[in-house]
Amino acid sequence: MKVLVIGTGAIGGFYGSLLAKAGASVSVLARSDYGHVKANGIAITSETKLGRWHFTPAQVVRSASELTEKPDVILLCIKVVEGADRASLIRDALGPESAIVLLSNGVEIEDDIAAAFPEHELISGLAFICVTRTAPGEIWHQAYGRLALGNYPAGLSERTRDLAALFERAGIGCSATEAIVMARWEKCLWNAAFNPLSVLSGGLSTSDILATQEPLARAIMEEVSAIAAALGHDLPPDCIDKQIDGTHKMPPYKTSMLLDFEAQRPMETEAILGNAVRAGQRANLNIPHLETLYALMKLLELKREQDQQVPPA
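If we look at the form predicted alone, what structure does this chain have alone?
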């Protein structure tokens, strides 16, 4: 299988390297760290049984037009943030039979890609993982790593099953599900609570948030669960308890949204919170915690934007 990974951050570098471990020919489209990755590849350090390994991509390109071969699978691993033109990153990479895999956070993030490329198979994917890019070409895997893959809007193809099997061969759990939209809402339970709370608290880790504000985290998660149910995606009754218990057990973790905020990068506010809030409002649900979190995050983004426009003294 020929794979192109778009984005060499924590997610793209980690999962792309696993596919290469399993025998796929994996090329990468790198942006800010192109020079480093082309010269040195990507080093992954895992605190799990996976250990440490090095990934040398088959090809490193700045744009998809530089590829020597069209991939069977395009693994899009960029964050869904305002201003990101995902379709333009994909377009030049597509061959007649190329499938597109979206490995990103958020809910209701598939429709624009499905509309842009209606002739291509679209696979939606979720990563349940604690992983961080610590420097150009350096990835630190702290815990977890399970994936869920499924065709959008529903169903399972042989290619999706084959891709899941490749990840399993590399030592990471990967479930192929016919209900990927429901799985996306299940992941949103965690993201909608811990990502914004970590930013709005001034930088607290997940363990600090749970130690002091577990009832708030649960209330946020219950609202997300209610939205999912209203849309026809009933989540397992114990999913909130399982996610809270799992977060208690994992090491203190800085969320991806907090890392983006500290680095003054765009945050996934719309994909994780805004889309959930709008879905809840369409369903006429009472979701005060989510609406308040979303409003506070938008105010925080406005303040940062204003600060960046002020010339230095």
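Structure of the form predicted together with another copy of the chain, given the form predicted alone:
Partners and other molecules omitted; one chain follows.
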């Protein structure tokens, strides 16, 4: 299988290198890390049984027009944040048979890509992982790693099954699901609660949040679950209990949005909260907790924008 990974951050570097390990021919489209990755490839250090390994991409390109071969699969591994033109990153890489895989957080993040490339198979994917890019071409895999893949808007193609099998062969769990949109909403339960709470609290870990404000986390999750149900994706009745219990068992964890905030990178506010709030409002649902969090995150982003415009004296 010929794969192009777009993005050499934590997610692209980690999962791309696993596909190469499993035998695929994996090229990468790098942006800020291009020089380093071209010269050195990508080094992965995992705290799990995967250990350490090195990934030398088949080709390292700065733009898709440099590719010598069209990929079977394009793995888009960039965060869905404002200003990221995902379609233009994909366009030049597409061959007639190329499938597109979206590996990112958030809900309702597929529609614009589906509309831009209606002839292409679209696979939506979720990564359940703690992984960080510590430097250009250096990936630190702390824990977890499971993937969920499924066709958008529903179903499960041969190619999706093949891709899942490839990830499994590389040593990472990958479930192929007929209902990836439901899985996306289920993941959003956790993300919509813990990501903004970690940022708005000024940097608390998941365990501190849960130790003192579990009812708030649950109230947020209830609203996400109601939105999913209104869209026809009934989440399992015990899904909130499971997420809360699972988080109690995790070590204290800094959410990805908090890491982005602390590093002054764009946050996935729109992909996670904005899209959920808009979906809830379309369905005329009462979602005051989500609306409050979303408004507060927009205020926080406005403040950060002001601070970045005015250099400190």
